[in-house]
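Coming up is one lone chain in structure tokens, specifically the form predicted alone.
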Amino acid sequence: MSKDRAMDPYLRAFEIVKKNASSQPVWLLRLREEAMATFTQKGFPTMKDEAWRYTDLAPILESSFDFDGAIPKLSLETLEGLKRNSGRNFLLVVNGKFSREHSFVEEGVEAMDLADAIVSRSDLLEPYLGRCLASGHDAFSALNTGLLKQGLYIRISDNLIVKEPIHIVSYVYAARARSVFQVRNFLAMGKKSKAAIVETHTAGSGESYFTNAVMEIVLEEGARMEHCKIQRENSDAFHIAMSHVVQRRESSFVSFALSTGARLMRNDCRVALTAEGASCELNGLYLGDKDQVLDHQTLVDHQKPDGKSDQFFKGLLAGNSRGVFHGQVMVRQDAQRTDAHQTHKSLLLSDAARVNAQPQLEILADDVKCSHGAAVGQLQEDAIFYLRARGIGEKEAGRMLAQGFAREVIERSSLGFMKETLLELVNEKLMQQLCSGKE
């Protein structure tokens, strides 16, 4: 299918959205128009585009999707499963729509449907919604902005320390037809506030689907956020996600991304350190098997002095899976005394698995401490032999070595409260990977 033909259903969907959006604020209508003009101009990326040279979008572009996005009624058993391990703060998004009746947060945390916030919090949203994307308005983010209908709006008050992690569960269920969902979340943290966010993407059984998700995060002066994203979509799903983070003076952003699901996934995280003394820590772990494609992209943009950033990603790939990592650090001329480091390591569990890693530094300042590196390896035969000589089976020996490789990035992360959960999910996926690797 040609790129133009692939765009047609999305352009028709935009005409329907525009027709039904006459009551929305003028600024949002203008934002939609600008975004879709960008999407029309850029079109869907191809492997000829440098940023997509290792990830083929043909499986998405050649698929037909339904745009209705009906909201299913969830069973009590499903709800209990989604709420498992959540405390007093649980926010549920179903097929892109915030489920108020099944959500609850502690005092001081404001959460509502994004569509409602556009009306009642227009003065707060207008300066930010879609503006965080200005430094890198890619086609999928533009498409999301043009077609957004609802999502999740969260605002944390100045000086508030949120006592328990906020669990955001994005649940997708395409009951009757292959569907596409535009998931849009906006989160603003006030001055000197502190919160931990756990963002989980999961799904029920049903038809294949395409999730195009955008998360915009604004951290005001002195705000501190711990963020964990867990992607566990269905094995035949498509997951394209973009997180844009804007940091003010002395703010801190610590993130961990665990990716184990989806047939094709692209997880893009862009962080702008816009004021002095801002810091960020980006960690990630992806585990693929069979024919999965797991693509992680990062951009840390140091714009002002005394900023710090540290990136550490690992990949475990089995079967015919492919991993992609492109990590970019930009140090602008005014960003003197920047301290920025980046590392990517991957372990191939089968001969057919592949990985493409490209760490990148662009430094325009002269007083900096920066480093980057990448490494690819396989399970060491002598280590497996050592374990087998002590009565451990080959499969279990491989699992133990792979677990040790994955544990390093989890232990290294500052998100201590998620360590046990992450290790459990990794062990679950490792069993699938090792089985796949033996096929």
Given for the second form:
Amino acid sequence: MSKDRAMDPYLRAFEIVKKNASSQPVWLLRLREEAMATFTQKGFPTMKDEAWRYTDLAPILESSFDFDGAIPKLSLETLEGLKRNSGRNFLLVVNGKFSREHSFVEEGVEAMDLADAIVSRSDLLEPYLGRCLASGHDAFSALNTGLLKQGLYIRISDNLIVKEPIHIVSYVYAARARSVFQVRNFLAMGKKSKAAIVETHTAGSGESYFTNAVMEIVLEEGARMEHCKIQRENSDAFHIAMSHVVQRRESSFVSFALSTGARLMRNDCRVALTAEGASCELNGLYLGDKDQVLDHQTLVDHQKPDGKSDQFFKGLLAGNSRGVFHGQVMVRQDAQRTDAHQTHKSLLLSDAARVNAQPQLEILADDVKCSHGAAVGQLQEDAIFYLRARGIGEKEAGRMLAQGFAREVIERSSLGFMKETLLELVNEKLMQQLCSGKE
Amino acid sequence: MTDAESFINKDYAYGFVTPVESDAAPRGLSENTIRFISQKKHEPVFMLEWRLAAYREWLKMKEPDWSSVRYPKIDYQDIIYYSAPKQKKDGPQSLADVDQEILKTYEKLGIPLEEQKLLAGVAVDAVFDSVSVATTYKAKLKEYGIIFCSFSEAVREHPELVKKYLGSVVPVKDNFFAALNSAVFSDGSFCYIPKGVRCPMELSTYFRINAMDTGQFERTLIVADEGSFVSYLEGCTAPIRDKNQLHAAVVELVAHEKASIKYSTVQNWYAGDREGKGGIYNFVTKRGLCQGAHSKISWTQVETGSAITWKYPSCILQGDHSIGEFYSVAVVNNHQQADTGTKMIHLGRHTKSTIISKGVSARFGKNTYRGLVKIVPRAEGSRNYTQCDSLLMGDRCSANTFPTIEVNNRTSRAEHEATTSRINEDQLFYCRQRGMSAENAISMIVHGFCKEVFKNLPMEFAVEAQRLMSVSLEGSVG
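I've shown you the form predicted alone. Could you give me the structure of the form predicted together with its partner chain?
First the chain shown before, then all remaining chains and molecules of the complex.
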């Protein structure tokens, strides 16, 4: 199918959005039109685009995905499953739509449908929504903005310390094959507030679908946020996600991305340190098997002095899977005394597994300390031999070593509260990986 | 700041023009220019056809724009593609036949061509503008069966070797500048080391761009046959110019089974003045093919000159157990730009590559390391180690590191490390406290920073490189 024809369903969808736009603020309409213009102009990326060199989007473009407006009824059992470990803060998004009836949050946390927020919180949203993305719009986030209909709006007031983690579960139930879902989250944290967010992407049916998710985060002065994203879409899904974080003075952002699901996934995380003394820590762990393509992109933009950033990513690839990592650190001329580090390590567990890494440093200031490192290797034969000599089976030895490798990211990250859950998920996936490796 | 000023203000020491009558082609590029060049050089028909084919390919190509370097558009019709010093007869047979003016130029440059010949133990194939002027030690090399001559001579004397290897590593269509070079290359060096021969001396060429507005398009081809070894040195300085000059060379290396080639470059072309006016555009394609098992190619480069350096000396590791190495120091000062690095393509099993790159940026300099390490599924048990360090001096310069790593099998390992920082204040303080001037202290620290690369240079070059570094860098920090 040609690239242009692949765009058709989206352009048609935009026509419908425009027709129903009368009730919306003017700024939003303008924003949509700009975004759609970007999308039409850029079109879907191909492998000729430098940024998409290693990720082939053909499967998404070839099968014509279409919007599925249906919101399924969830059974009590499913609901309980999704709520597991949620505690006092649980926000459910089903097929991209915020489900108010099943969600609950503690006092001080404001959560509502983005569509409502656009009307009632227009003044707060206008300067932010879609703005930070505008400069580096890629086709998918442009599309998400252009077709924005619903989503989740969260605002945490100034000085509020949210006691328990806020769980955002994005659940997809595709009633028919080849559905496309848009997920849009907007999160603003007030001055000196603190919160932990756990964002989980999961699915109920086995059909193939395509999730196009955009998350925008604004951290005001001194705000501290811990963010954990767990991507465990079903094995036939396509997951394209963009997280954009804007950080003000002295704010801190710690994130952990665990990716185990989807047939093809791209996780793009862009952090702009727009004021002095902001710091961020990005951690990631991806585990792939079969024909999975797991693509992580990061961009940390140091715009002002005294910023700190640390990135640590690891990948375990089995079967026929492919890992892609593109991590960029940009230090602008004003950003003196920046301290920026990045590490990417991956292990190949099978002969057919592949990895492509592009760590990038762009430094325009001189008083900086920056480094990056990347390594690709395999399980050490000596280590396996050591374990086998002590009576541990080959498979088990491999599992132990791989688990140790994965554990390092989890232990290293500052997200202590998620440790158990993450380890459990990693172990579960590791078992699958090692089985697929033995095919 | 006074020390700094004195160094920054230092004029380009090699900026002089030798008044030699030139025999130049008319300005511009067309099939006729190519025919003119080919005819001037008395080339066989196959060479002319090869050039014309390259020219036709070039016409179809677009100038690349993906790099970090920025320069005003080059008008390819405003370049003189061929310029040769007027020759007295058929060509000089000995030093006595060489134009005295040219010899003086070399003396100023300090090339070991005359009395220094024995002392230096170097055979020099000096390229003065586009034609080889003198080749020393030819007889001695001949005893070993080594062919070391100018490219034009090789085309005439050894057409079978040229036919076999020319364009085998860098195909005509490889890139825009390689295609241009293939069409119009004027001269260069050719070297063939026969089976099992260890070249008894360091081979060396000296390029110098002389006539006004003459693009220099040399072509170097080195073939090391089974079990042979050769160390080749390339060094460059160019006189002062107002207009930018294009330099698009192609270097091809072929190493057969168990052969080893060591290629060292010290590049100190005119870098332009303090405001970035003038200077050489150094757009070079260098590539080595480790064709046989256990072969080895090692690139060492010290890039201190040129307004823009844009090149990636690469290794294709085709033979099993072959080894590729890349050691580089790139220094940018004033408005210089460098976009350099390497590609290591691992095709054979158990191939190994090492990349050590050191970038130093001062004032408005822009330094970029761009590299690719690719290990294909078949290249089991391959290994790569990469280290890229950047040193920044001054708040207007920049340093970028853009490596790409592609590993396609599990038994291979690749490692990459990069750091960027400025000169350590503590180290400076330590040196200053012991009575060293800021200049000396910086010089010492920078030398230390580049040591890993310098130690891979042959003796003659190591000394020159250190001196060049001092000249181009000391005083960049106030």
